[in-house]
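Only one chain is included here, represented as structure tokens and corresponding to the form predicted on its own.
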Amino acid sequence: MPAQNGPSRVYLDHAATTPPDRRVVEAMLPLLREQWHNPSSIYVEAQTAYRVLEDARASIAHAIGAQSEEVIFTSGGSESDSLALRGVVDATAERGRHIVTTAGEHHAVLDTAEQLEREGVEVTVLGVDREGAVDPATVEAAVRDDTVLVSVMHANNEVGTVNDVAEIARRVHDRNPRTAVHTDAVQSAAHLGVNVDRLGVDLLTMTAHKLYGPRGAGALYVRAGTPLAAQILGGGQERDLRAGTENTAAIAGMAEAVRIGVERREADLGHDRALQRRLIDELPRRIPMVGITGPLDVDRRLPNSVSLVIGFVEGESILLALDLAGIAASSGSACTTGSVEPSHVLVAMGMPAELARGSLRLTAGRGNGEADIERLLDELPPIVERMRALSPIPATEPPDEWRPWLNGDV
């Protein structure tokens, strides 16, 4: 942590979570202090809580172009993804046991698909291109008569790539009208907004804490008529599709966060794009052997997302040094059991695993300004230089397989 009276910390990890908006907290407080009752009960206080719950449902449904009864509240994105995959598979077992997804998905989808595969479901995992995008024609070709679900994320959480989900959904439904299409829109709902009819999807995942709402609240959109089997049983809540007393305060906070997001969308987009362009332009100029990952065309990536790979350093070391300098960021790598694993997204894009270990993700938000970006640009180059000097591997000549991913030699 910085010393007392030192510079304030810079937060550049909004893809991981966002600070709750002040108005979100204010919307939640009455539900925690006075209107805390169980919305499933019949007395007057409970019915007040029930109205809050249903108003929140209607508000979120309106924002994404859905009907109220098509919105199911969950605990967040991971549960919504799991419910979408497992719920459709269980509800359509007599029709088929085949699903399609991609190698670039969030682990909430990939790990669920792997578990389903262990249970006898056939899973086709499609590759992505070097920008992390999914080819709609490849998805279409993978759909069979027994394919019950296709799950392709709208925007990648690591490299920011936005997939053409509308085209994917159109092709899938043309190939097999009975195949449900699910998209994880956790990142895109926060920054681009989503409309379920324009996307053409049957199921869509959202979560509150990526859009300045609270943790512990999420939603799964389920188009009317889409087969879905409950995975949490025991209470009958959410039209018998998700048991458990609803977290009314967090749900109200989510609805307020969604409302604010719609209200601020254009302003947020312009703000985020300006900071993004500064980083994409300057980082390769200031640091040798750096490569921006994901699309360079900013219209094809999330507006707040800049991902990069740095040759001859490890992402975890960079993060620790940035943290000591008062900057919070993230890496595509995951530190597990004492070893640093390369990002599965970067590896799926074709990047060599050793280079992928040097990944860094910078995601700006409403609280960031130009001064935060300049501070990152001032702090990061000397950190990289020091770490390369300490490395047992001379940072002089990149391996040939690294060269297509980097901007130049040291």
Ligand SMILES: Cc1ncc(COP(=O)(O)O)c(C=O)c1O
The other form holds:
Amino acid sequence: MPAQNGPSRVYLDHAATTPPDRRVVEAMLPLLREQWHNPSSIYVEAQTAYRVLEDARASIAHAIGAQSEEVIFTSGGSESDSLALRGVVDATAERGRHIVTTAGEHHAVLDTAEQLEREGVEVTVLGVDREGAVDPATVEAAVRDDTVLVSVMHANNEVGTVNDVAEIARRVHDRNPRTAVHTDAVQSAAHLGVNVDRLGVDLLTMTAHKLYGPRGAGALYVRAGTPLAAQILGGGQERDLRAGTENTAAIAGMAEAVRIGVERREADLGHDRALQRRLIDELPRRIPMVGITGPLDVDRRLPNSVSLVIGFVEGESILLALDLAGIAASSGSACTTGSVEPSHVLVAMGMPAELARGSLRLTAGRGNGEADIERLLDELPPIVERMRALSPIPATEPPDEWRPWLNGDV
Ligand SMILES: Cc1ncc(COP(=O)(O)O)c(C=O)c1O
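Given the form predicted on its own, corresponding form predicted together with this ligand:
Now the complete complex, all chains and molecules, led by this one.
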């Protein structure tokens, strides 16, 4: 795969977005150039576009263990999350007005839940543990007779923690078979090979641009029989559940990205894990007062994700210095970049806010090699040292409440 942004740049922000695979772009081009017709129209050209759309649906459904009719195309993860929450709540109003989610969710879920609360829905937001995971027994205990939906993310976008969604779904359904379970699989779909039956979920969110597909295409899996009310009204597209002329080029790109993802899963896993291992082992050795956040047990975290906090520095300043050194990374979630607030996920894990400001997320991908990781390992320690030397707060003794979060030479 070609290097991103020129040969001298290192891209370590695959959790923010991934470069579209060359084959994905090739799959999209005919739909932009020749087969651009509206798949809902009647003439022969439109029939071709319709077939492309339905082939993409069948192929994505197959990859996640679903039926074609259970896949609704959307514009991406945020829309799918919003449709899942609002759609179930609207369709079940006579049955109950209570939903359950967790403090570690992406803002696409959390902000939608907050808005629903303002509209009169009762929302229980469960805490996460110090690794960012939610306890299945806690989720079960929160489910009531009037709980219409539980939404728990599969893998966290900031710290890479993988929740035991299968166990959560089993317990929720045991407690109340009418409670729908939704999972945001935006980050996990590329890496873990999601299967809706193995996970036992009723709704599942995916987006193409985190799995080497294009921006602007996503899907919501909706298990047959799950009540869902459309949120975008107008045309009768997507079985009346999401109006709007489908973005056939992006959807075909998404289907190709999913296909390639399945084909490459084992190779990607081995590659990503090796780079992850090196970073997790080496960063605390090279930088004093640093802590890896999220699970250290790599079986419980996304294979490409390394997140850390660095005492006595601002994550944003580190990002700027890394950028100047030719390395693109992120501090916490890219979606909140620009805000000075510490990550809501780290704070929910119990980390002191001051320490959480020094967070950094490194997410490798197919285009990275060992040399990229070595470059990061060479560049980052002197940057941290420089930042600490410039800081008005002396970077000597970490406060006691930081200590449980820091490993390395504290
Ligand atoms: C876990 C999670 N959910 C939802 C989203 C939003 O997806 P999209 O950018 O496709 O709207 C993201 C994007 O970062 C994410 O990481």
